[in-house]
Amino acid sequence: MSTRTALVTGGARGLGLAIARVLAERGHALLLVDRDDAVVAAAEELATDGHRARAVVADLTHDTGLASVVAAAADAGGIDVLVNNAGITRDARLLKMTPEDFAAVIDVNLVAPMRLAEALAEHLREGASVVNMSSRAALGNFGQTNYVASKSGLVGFTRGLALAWAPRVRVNAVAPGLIDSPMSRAMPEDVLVGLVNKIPAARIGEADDVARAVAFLASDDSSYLTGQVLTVCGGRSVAP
């Protein structure tokens, strides 16, 4: 059996690069992508601990980002798993958000996944696996509406592609709630500990729980989903 090659944007730190992590751990070889050289360095540490690690530093907004990845993946053989993570924020209230901010988190977490999808169709071997991440944030957040148009258009792009390229390619999308890492640290505590208590799980989420979600459905463990949103938030989503 040929090796499964696993594609992650924003590969290069946080939540993408413990997706890669644990996909890696799982046997797949990787191709990191994310905009800047970090992603080399991240590339090197997955060899460095004995996996197989290729970096892309790529701006997936940009036709030339687009041509490198998919250059990349045609050089792999194929890709059996394509994982669009890569994403921004640019909070603010409405009234306070400028049209190009509202636009960059738009071109970033949704457009950017669309044109990869579309860009890759030809190099994704038969069974492949498109994981979206989307976000619990899809159902409203103050404060994020840039974002929760972006990760709420996301969940209906899975939905519409699902459909598309069925039964060749699953494509399906994670939704993480409230997760430990740099952005939620930088909370207030006791603004943290507020949205803790309302957690039913009562803790705050780990990037691998998020990453096993992902390696779920990319597996065959996952072969009858398809245009699902797996919402990894301790029960938050459902929470009076």
Ligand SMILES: NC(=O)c1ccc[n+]([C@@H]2O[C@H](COP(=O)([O-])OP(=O)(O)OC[C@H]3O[C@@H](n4cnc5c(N)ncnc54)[C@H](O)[C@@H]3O)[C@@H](O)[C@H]2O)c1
The other form holds:
Amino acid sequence: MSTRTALVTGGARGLGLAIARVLAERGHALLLVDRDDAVVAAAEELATDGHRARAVVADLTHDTGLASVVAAAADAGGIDVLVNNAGITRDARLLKMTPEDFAAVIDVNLVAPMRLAEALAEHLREGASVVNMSSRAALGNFGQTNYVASKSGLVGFTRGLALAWAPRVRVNAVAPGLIDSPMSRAMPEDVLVGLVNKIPAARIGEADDVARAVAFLASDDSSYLTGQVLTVCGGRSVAP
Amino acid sequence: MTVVLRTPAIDDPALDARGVRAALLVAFGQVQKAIGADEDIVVVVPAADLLGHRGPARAALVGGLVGIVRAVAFEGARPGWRINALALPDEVDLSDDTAVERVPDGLSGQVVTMGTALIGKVAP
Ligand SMILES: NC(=O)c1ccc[n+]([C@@H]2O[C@H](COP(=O)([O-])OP(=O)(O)OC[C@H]3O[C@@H](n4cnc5c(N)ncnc54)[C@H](O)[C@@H]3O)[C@@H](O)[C@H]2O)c1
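Can you give me the structure for the form predicted together with this ligand, which would complement the form predicted on its own we have just seen?
Whole complex next, starting from this chain.
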């Protein structure tokens, strides 16, 4: 069987790096994309561990960044898995949120995945899988009108693209809930404990919980799934 | 009073990612202004776009609009802001104000889906 190639955006750290590691362990060659040049060290570390990984330093909100990712995909001979993971937050209460705060989050979390998917369409191999990183917050969250709009928009895009590209390419989304990350670690202890108490699974999620869900959607184990959202939130999205 | 928001870009067959961005930015400004003025809001969308039946860009735009509705309702639960999405079937004109009058009082953060086309499908 020929090697499958996975392209993961936002792969320099956090969930993107965890996803890249799980996909590498499952035999994928990796293209790691990030605007932060720490992605170079991340790819080198994967390579040191015996995996095939190449870094692309690119800002996905710029035409030149998109072009360099497309060139790397062409150079790799095509893509089997595209994980649109790069994302940002810029929180503010509704009446204090500036148009710039709103647009910046839409640009990275929604416009960039849309443009990247479109630009990579001809490089996606038959049977490829696209996984878009949404969020449990797409269902609503405080002080995140921009983020919720972007992640809910990404769910809409996932459904529309799944229908448009079926049966050649599958398109699904993962919606993580509260995950152990620099953001959650920065919360006051009592706030974090209060949030964890609302999670039926009675714990905060780990990056690997998300990475394994992405790997499932990337693999042929999910070959009958398209247009779906896999919510990885320990049950919080259905709890009272 | 209820402010009714419609997004003309939703009917643009050539809508692309940049058009989605521009339309969401306009909607965000309109919602901010209406909430600042203590108005209730109904955002009118085509039901077909909730599940992507008319293409990915339109689905992204409608998903984004629904996200604005849900986020603003979440933040406004305590102060009592009222904002909902009204999803209309193909046979109802999006400019039909009588449909808007059917959104019940007291709702917030909901997607009120009219027509039968989405019965038996994923709840958007
Ligand atoms: N961490 C969580 O709890 C959580 C929960 C739900 C959803 N998510 C989503 O998961 C994804 C990853 O989250 P994370 O916590 O690992 O975030 P993170 O901030 O640790 O990593 C995001 C990466 O994306 C990169 N990036 C941002 N803008 C970019 C751009 N314009 N071009 C290229 N790269 C860019 C950053 O440099 C960074 O390396 C995001 O989409 C986030 O919204 C995270």
